[in-house]
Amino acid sequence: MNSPYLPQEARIIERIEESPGLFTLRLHFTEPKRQEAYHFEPGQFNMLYLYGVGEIPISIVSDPKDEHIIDHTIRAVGRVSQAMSRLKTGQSIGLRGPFGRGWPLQTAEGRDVVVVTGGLGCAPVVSVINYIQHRRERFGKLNIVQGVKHSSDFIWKERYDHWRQMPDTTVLLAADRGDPIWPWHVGRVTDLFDQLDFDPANVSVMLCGPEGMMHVVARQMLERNVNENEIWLSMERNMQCAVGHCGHCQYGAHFICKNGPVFSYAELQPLFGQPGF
């Protein structure tokens, strides 16, 4: 059995430049048996390790049924991620994982799904959309809502256009500030909620972004009679060990790396917005 503390060697089989400062590393374990034994759920994450530089938690964005690749979309914002941005196809990297609790996609089957993201950290829900896309007949109506500060922050225009072509799918985009040619909504992402098409009694809502935004969205969903146990949030904290030992990601009685990063709103509501948490 592989130790959860020991990175395994994975080779970069493709590097994709998504946009300036954002890239995807497509990985495959060097050891075939390790690749064969590797399984994950959307919403889980891996710890990626670069020798002599450090280790960071990164969400897995590929489909769990793809047995040949493990995709991670990374923004070059810190020392480790910037060093990883300079890696090339054929080079190796260390990988530990998968870790954490993912999105409840199996229990969401047969239900409408609302995905709301804020800011640039939308990679954790890309895996949700990819998963539903390849199993579209298992789910009800799909609503995708993305909000950013400025229209120039949108990074995956081609994907949004592609998602709009899926059956029973609504894609709504909002920017706090828009360029003169920006064709979508200028304002808050919550301004778009009247355009959503879902059954409040049969929906799973999945959120990712700044905690303040997620808190506001969760409250609005509750006002629309969505059950608090069907509102799911991807939380972020300083995850370093990924196994609940170091305490850096502790959130009340929870450890984000172990008990999350995906939580129901009902689990977090007593702590949400409390100073110190």
Given for the second form:
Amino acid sequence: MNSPYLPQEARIIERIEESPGLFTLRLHFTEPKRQEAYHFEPGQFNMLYLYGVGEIPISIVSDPKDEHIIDHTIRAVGRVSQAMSRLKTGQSIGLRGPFGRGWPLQTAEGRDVVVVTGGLGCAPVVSVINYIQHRRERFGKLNIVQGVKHSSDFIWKERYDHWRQMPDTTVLLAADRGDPIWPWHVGRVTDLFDQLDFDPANVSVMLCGPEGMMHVVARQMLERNVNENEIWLSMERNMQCAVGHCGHCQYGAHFICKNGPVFSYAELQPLFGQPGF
Amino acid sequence: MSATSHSPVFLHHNDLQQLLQILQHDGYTCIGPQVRDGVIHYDHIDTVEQLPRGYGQHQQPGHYQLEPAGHDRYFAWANGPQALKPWLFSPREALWQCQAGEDKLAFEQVAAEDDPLAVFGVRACDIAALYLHDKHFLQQTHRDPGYRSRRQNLLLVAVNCSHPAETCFCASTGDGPEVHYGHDLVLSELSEGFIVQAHTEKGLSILARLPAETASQSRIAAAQASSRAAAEQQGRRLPSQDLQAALFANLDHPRWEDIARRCLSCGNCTSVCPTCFCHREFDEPSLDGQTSTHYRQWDSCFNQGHSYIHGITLRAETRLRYRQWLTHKLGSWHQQYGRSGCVGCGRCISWCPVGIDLTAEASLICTGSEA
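For comparison with the form predicted on its own, produce the structure of the form predicted in complex with the partner chain.
Now the full complex is given, and it begins with the chain already shown.
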């Protein structure tokens, strides 16, 4: 019986330093058949293994259509991610996945889309935006709102510049603390909501980032009469097995790793915002 | 498995060794209860001489004391801290190994031991817990290979509980004291021997080789009376209804804080609980640096690291940890696996160093009064 716990070898094709403490690993399975068979949905994640240190769950940033490269953008914050940040191009790591339920892109077709992210929260939705970009005619108006704590945390400026050029697309950026050359809003993402262009009766809202931020944004969307089944959030919890066995990611009755990580606001009730879960 | 219809047989105490020998002959590694470190513990047995014959025990919140019972029954005691769980869901288990070469990694699954295992003396509460672990580890999208190989080769010789502890409440959860499913054979102990019934074909084939006689009506009636008495004897109870709504409606109940003032957050309750399944994973590199073994080990929602996420501990306070445990055990399990995660074994009460009583706490939080 195949073990759902067993990683497979993947090679680091390229390592990109995005900003201090933030790096991207571009991976490719060593076994060609494994790479060929690998498909993921935007919003899903992989478990990355660093030899002798351990595994961590990391969302997939690359384009689901790219059959050769699997990208992960990682912030060096914990025991494993800090050690992982020292890896170089050409080295190997362990990879298993993809896991979980991603964004509801099929049901979002024909609707306006609002993507609100905070901090590195944009990583799990980059693949959503890429997905929509390649199927632009199937979706309504696209609003992309990204907030960072400090303007220096902002990465992937070219991507945002590129997305701004797409038809029917609004891109809004905010930093809690700006600097003299930060050209966009200084303040919270919610300050920008008057500039959003969407039909509340026909929109899918996708949120990713710190829970406090998602909570505030979700409340504001509800006040604008967006249905609670159409507000989607990517959740994070301690994950060790990624297949609903180890118990760490339980959120009420949900296993975030297998029932999520993407949930509708309605599904997360009544616990969302309640400390300790 | 077809419910096997046969007349219950009677096996003399003196012939119990024959049952063990048949299992050994059939290739089973036999596990049974025995006295160790002052408790009844399950481990390998070669002879029935090792069983805790003549023992009883006294259990209360925060208290377990083994004592001579003044009779020579084999199974006249309630469960000790562990029984079946560690034999299926191993406390520590290697999952896979990784060999490191020059910029290369090779992964290999560690094969799980799959010796046929026969466990003697398993109680109804632990079989109910086993069925819950089956749901968790085997009946979801992803199956656990180690659990599966051990489970496939498991034979259970169950025992109907005749001497529940003061902390037992399986009658109220509907899980005991009588064994109704999951076993191959079940024994009901009387003063001079056992009523034996088979539940599976495997059980029947073993039973056919026993030096047993058809059980008399009076003995069958005595065994049934013993089970009834064992149920009636239980003083504790847990409301059997789905407590999910009641618990989640009371997340801010002051009682959580009151419990937290007593709770040591030691995790004993989760270790002895036959349904707790949380485990953490970690790597252990070899000293020469060439190999790293990936293990899993029982974890507890009372541990600091259980709710750790990128620099934050979500449940830093004991109040939140106990609340997580109880709302899951008695609440969320219903949504996850269609029933409560509590089988009424009472271990968490006996083995809590400060004697926190789950039945009393759940009752207070859900209904406002102690059960």
